[in-house]
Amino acid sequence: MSISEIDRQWTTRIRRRVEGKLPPEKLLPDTQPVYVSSWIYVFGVATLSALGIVIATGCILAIRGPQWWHGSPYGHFINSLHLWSVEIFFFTMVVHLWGKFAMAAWRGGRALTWMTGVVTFLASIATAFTGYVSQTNFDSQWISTQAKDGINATGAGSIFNVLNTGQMLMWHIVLLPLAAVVLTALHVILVRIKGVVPPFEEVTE
């Protein structure tokens, strides 16, 4: 195969484009600008850490089934870890989100980075909601019956039936987490490509 033929291959073109956009020194940098030493980025990393715990505990709950934790002390402990890691995930994500809003983090061609963070937040809300209605207890029963009328009023009830526990469970453990993880990964990659937004320039008189 000639050099020109290799250059025309789609794998070659994609590799070169990725290497141009995200070289190793940007993907895994050794240093960061001094302004990255900020609590707002600590909350961002805490969000990623909490997401890791959510996924790990969710996998354990999925292996044993949605009703296992009701009658098992160990299962109840894992379910509690799952719940509180979700609480930490949302708290730190909201702080990070509003902090970056105050910093106008979409500056310098970073609009897509900002929007992936916002859409990840929305996907996470839907994921948490389907988790609440999949608990197989009185809480989930009450939440689903109260939510059905509002969702049905939008017309989404024909494909998103909150009273169908099996459907909600599959949305919770497959579709929505996949969307949240992919969006989170894309968000982090865009941060690596575009870099962290610099602070506003000081206004001097």
Contents of the next structure:
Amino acid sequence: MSISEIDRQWTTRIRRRVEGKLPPEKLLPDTQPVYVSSWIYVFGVATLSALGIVIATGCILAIRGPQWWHGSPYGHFINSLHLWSVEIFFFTMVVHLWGKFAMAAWRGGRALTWMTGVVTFLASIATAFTGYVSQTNFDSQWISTQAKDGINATGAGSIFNVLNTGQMLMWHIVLLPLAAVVLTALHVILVRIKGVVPPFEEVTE
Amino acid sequence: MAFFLSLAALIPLDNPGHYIHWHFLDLSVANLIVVILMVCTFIAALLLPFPGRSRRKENR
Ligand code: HEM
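Moving from the form predicted alone to the form predicted together with protoporphyrin IX containing FE:
Time for the whole complex; same chain goes first.
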């Protein structure tokens, strides 16, 4: 195989692009600029940690199933951990996004970072809503019968039926978490590629 | 277990929630508390000194 043929291989091209854009010292940096030593920068990682606990507790719920999470003390406990880590996830995500909004963190070619954040937020809300209707209790029955008219009015009801417990559970534990995790990974990789946005005064000098 | 149950009994959760009505806005008190906590956390995150910051400045 000639050199130019090797150059044209997709594996070679992707490797070179990744090496150029995201060398290891950018992916896992050892220091950050001084302005990053503020509590407001902690909330991205706090959101990430909460998401990790949401996924871990969700996996335990999936292993044992609804009878267990409704009917045993340990099941109640893991169910509560799942709910409360979701509460912390949204709480820290909102503080994170307020912070990024206040610093206009989309400056300097970081628009895609902001936009992946926005779409992750939307995917997370959809995940939470399908979670509410996947509880398999009277609460989820009530919520889904309240939701159906709104969803049907949009036309989405023809393929997305909130009264279909099986379908909602699949969206909640397969499709939407997958979307949220992939989007989060993209978001964090973009932050690493671009580096943390400098404060206003640093740019205008 | 009994301890936690009696602790939980301190907060009555078995009755209809309280809501605040303001023009077109209907907001549960629980959600309002969460929003207020988020605003407080945001302000605290901006104002509270981050540990280790002053040490690093001395070294510069
Ligand atoms: C699953 C939800 C999210 C996770 C896990 C997450 C995680 C992170 C992390 C770890 C960082 C770097 C550290 C930091 O500055 O805090 C970051 C930066 C950023 N996030 Fe998020 N984020 C999420 C949602 C959002 C949302 C909803 C928005 C806005 C709509 C957003 C906008 C940004 C922006 C613009 C930056 C870049 C900041 C800079 O360059 O200085 N993120 N995110």
